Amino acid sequence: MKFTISKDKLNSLVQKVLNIVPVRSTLPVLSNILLEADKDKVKMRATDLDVAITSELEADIKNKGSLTVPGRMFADLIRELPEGDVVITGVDKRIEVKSERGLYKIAGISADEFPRFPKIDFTDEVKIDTDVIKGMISKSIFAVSRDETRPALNGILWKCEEGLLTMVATNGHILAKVEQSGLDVKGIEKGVIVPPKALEYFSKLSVDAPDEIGLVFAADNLVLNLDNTILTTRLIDGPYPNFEQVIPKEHSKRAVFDKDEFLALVRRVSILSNNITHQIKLVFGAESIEAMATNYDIGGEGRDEIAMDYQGEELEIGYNANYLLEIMKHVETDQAVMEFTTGTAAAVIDSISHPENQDYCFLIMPLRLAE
């Protein structure tokens, strides 16, 4: 294997795949990046066995071949090389990196020991606007559970029926549901659960992604095709809980308020909340929301309020301030809406309006207020 490529292009390629390389692994080869030179392109691959990435760029290929090299060491070296062309040569099980004046040699592992990537059938690929998918992921991924005893909640449910793509995530305390109409994603009519790691990385890559990306759902994989970069992730075994039954269908109380004022209110008062529960109490009155917090450990308490438009009887509710703040960050309009029935039932938080063809809402469970 031998090819020539500019330092900038090589560094860009390495950085794209590096985040998938596990920091620690029982299999040494997983700490490596697979380099492949073929025809007029150099291709790099990395995997942690759950997520895999392939990215490629044009290069001056002298000899075809492949070899794996230690990912982080190789990345550090390429980043520090001077500007100009770099010549990469594979000799036996060693990579030689030659810059204008320097020569570096790194021991590698045979490409035969690198895990095989699943073959992808792009027959059923669906092209979707990159910003649409990125936005749906952003509005749902924050609610994914980190509790490994409930693996189905460790991912986002993707479901598409009659052209309506739905994403749902919940950790049992909050829930996010996002819907986009006018899409036809095949193979997920019954729903699949997508782990967040690949989606988080896709959001980073999407800065330089084409206007549309390709989606392919296989038996147990999701493929995201960004032209020169392909992300593949395993799906999580279900079933996903019936989320529809926990979303209230009717509400007797409704509050409309300025999102930024509410965010500032919760941030201020939560400074004096309990360090473990982060509980604050909200009192919904005729014309204002009053927020209160008490921290007996430090002998502190806080109380503040903002104006609002409220319909319903006065109500006191306790919430985890961190969950409230996280949800409100994803409300896209200047005004937010909160709807609920009692102080012990889930509340629905929403924007005052939604983008065309999209609908979303967030659910938050209350905390029991001390008598």
Contents of the next structure:
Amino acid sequence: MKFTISKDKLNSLVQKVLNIVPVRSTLPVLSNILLEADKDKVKMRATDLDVAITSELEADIKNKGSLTVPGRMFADLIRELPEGDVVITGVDKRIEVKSERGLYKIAGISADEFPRFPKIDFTDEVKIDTDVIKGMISKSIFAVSRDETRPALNGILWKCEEGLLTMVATNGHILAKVEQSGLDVKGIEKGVIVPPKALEYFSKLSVDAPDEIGLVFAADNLVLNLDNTILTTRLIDGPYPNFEQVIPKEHSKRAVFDKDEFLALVRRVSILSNNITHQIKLVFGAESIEAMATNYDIGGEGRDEIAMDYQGEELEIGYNANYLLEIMKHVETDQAVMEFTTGTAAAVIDSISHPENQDYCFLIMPLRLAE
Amino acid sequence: MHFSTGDKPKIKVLDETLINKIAAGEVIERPASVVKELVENALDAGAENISIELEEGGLRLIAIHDDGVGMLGEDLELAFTRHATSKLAKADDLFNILSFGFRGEALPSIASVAHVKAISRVKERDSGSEIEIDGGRVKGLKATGCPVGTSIIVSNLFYNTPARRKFLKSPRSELSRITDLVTSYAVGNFDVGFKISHNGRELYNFPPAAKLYERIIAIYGTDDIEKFLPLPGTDEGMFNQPGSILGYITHPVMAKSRSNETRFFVNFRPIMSRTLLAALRAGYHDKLAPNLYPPTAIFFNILPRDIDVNVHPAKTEIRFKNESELFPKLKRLVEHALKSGGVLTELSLNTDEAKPSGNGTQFIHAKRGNDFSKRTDMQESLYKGGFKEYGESSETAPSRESDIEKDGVDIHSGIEKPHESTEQRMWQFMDSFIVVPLKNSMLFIDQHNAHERILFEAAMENLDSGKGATQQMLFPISIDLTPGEFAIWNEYSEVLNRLGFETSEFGGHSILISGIPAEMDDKAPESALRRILDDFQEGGEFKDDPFKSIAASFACHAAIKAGQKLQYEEMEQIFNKLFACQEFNLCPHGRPIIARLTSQEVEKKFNRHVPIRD
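How about the form predicted in complex with its partner chain, since we already have the form predicted alone?
Full complex below, order starting with the chain above.
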């Protein structure tokens, strides 16, 4: 293997795949990046066995070949090289990095020992606007559960029926649902569960991604095609809980208020909430929302209120302040809407209007107040 | 003291009744021992259905009816004579024991410490016989009409041995021992029907099952059935085949804090064995926490001459002639079952070998639904980015900390407050201890014990004041309890609710969890609740104070565990909350929370001259 490429290009390529290289691994070869030189392109691959990335750039290839190199050391070295062309040569199981005046050698592991990547069939690929998919991910990913004993909740449900793509995430206490119409993703009518790692990384990468990305679901994997970079992630086994059933359809009470004022209110009052439960009490009255918190440990309490437009009887409900804040951050309009019927069932939080073709809402379960 | 005062000899041969009473001391310790002996007799008699009636945890009444072969009148009388047994005729037979009971001690022993009535009929006769024994003396034998089989009715157990009675636990706790025991026999003899009722209420009814699998469903319900992993060959298994090892183990998430559901059977007899338990653990590798026990039903068919069951009168301990072969065999089978169930992967099995063969690995080859070790990596990266704000929003300094701040040293323990700095000021060691360097010493805080203390104090407060807050759940979890667990839940559901659990009856032995204490870590609330119930089956840790017991048990099972990676914010939270506790040196069970390494101790290790400090 031998090729020449500019330091900047090489660096951007290494940095792209480096993120997937696991910090610790029981399988030594996974700490390595696989380099492949073929025809007119150099390819780099990395995987932690859950997520795999392949990224490629054009380079001046002298000899074809492949080898794996320790990821972090290689990346550090490339980053520190001076500007200019770099020549990479594979000699036996070592890689030689030649800059204008320097020569570095790093021992690698044979490419045969690197996990084999599945062949991807792109015939069912769908192109989707990058910002749309990124927005959907960001509106749902925060609700993903951390509880490893419920694997299905550790990912985002993706489902596409009749041109409507739905993403849902929940940790059992809050739930986020985002829908986008006018999309036709094949093969996920019944829904699949996508682990968040690859999606998070995609959101980071997509800063300089093309305007449209390709999506393929195949053989228990989701493939995200960003032109020169392909991210593959395994899916989580279902079944996903029946979320439709828990979203209340009718409400007897509706509160409309300024989102920023509400966020500030909750932040202020929650400073004096119990710092394990983060419990905050909301009293919905005729013209205001009152927020209250008590922390017996420090002998503190707080009470404050903001104006609000409310229809319904006065009601007192407890919530985990952190969940409220987390959800409110994703309400996109200045005004937020909160709808509910009783103090012991899920409330729906929503923005006052939605962008074209998009619909979303959030659910929050009360932190019941003891009598 | 003088030994004798007159000319009468003082040493006498014990009379039969007294001998039986002494023997009873060995075999009959508590109501469960009576049930055990009688159930074994019923099984030996070839019963297809056994029904057990209990009153007051078996102290007032234990009545066992079977449809086995029955006994003739004269045999019935003989059965209550010491060492009379139909199962053993000469000493050689001791080494070829296949039946459950063999000592001939059981019935006379029981009869010496209780009122006993026995009714039995063999199918060759039209009528049965009835015998009554009171304090070891046969009071009469008469003919009576009854179905084929045997009924033994034991009432007022230990009425004549008040000392023994004193050592018994509450009827509830005795009852849960009995249900545990009968459940074990019901697993081991799945082809026999078992029915049990207490104070007139049916606790459970297991119809005779054709397969072990059906009996497991009858006991555990269908919710968790996919977590039962068969040992190779179990599904089509021939349980009678000599040398066979068959049965089920469970996914590590099912593991419990007590070992009572980790069941081993040798020739269908429930037994205990450290060797087998160790082999089972070895098979789970690192997937099983050292203080937890997975429910199992593992059947060993071993030739009678290769075992010795006459080790202990209660016959629960067993000795194997070929233990060294059995250990690796069981370990391998367990590994195999866990691998098929997706719990163990080749990778995790190979961790102790230097380098796994590289070309065997494939990217995302199979669905590895439940491989937790892999999943954690993934989780971390998400929450490092996504959940940072959580810590920021509401960290407040608890009052105790400001006390510490005042003079740098806390009066209670001489613990200084860490340096004020924006840099990282604590680290995690072995994923189990929070390490905090101070000016003149280094603190090691046991994360589990510390969190346990924090939760314990919060729970005690909630129980006292009834202020427990409940985080309600979008997707309530239904769990199938065992009959014993259900009985405890029934009794303590109100206390659990005060703690913040929201639970309700869900038909049969199932309950629905629709809310959890807001203090609780979100992970697997159902197994924490189960373990709390299990602890209570034992009567609770603080016998005098059920609130304290339930708070301690809740704290123990809801607290983060050793070996769990913590985010920096989580460490800070534990640190701050711990020093806001009334007591922060000991966990509720009395184990230390904080260990301290002083600068002098460190300097000593480097052979430094210890500078004189003022």
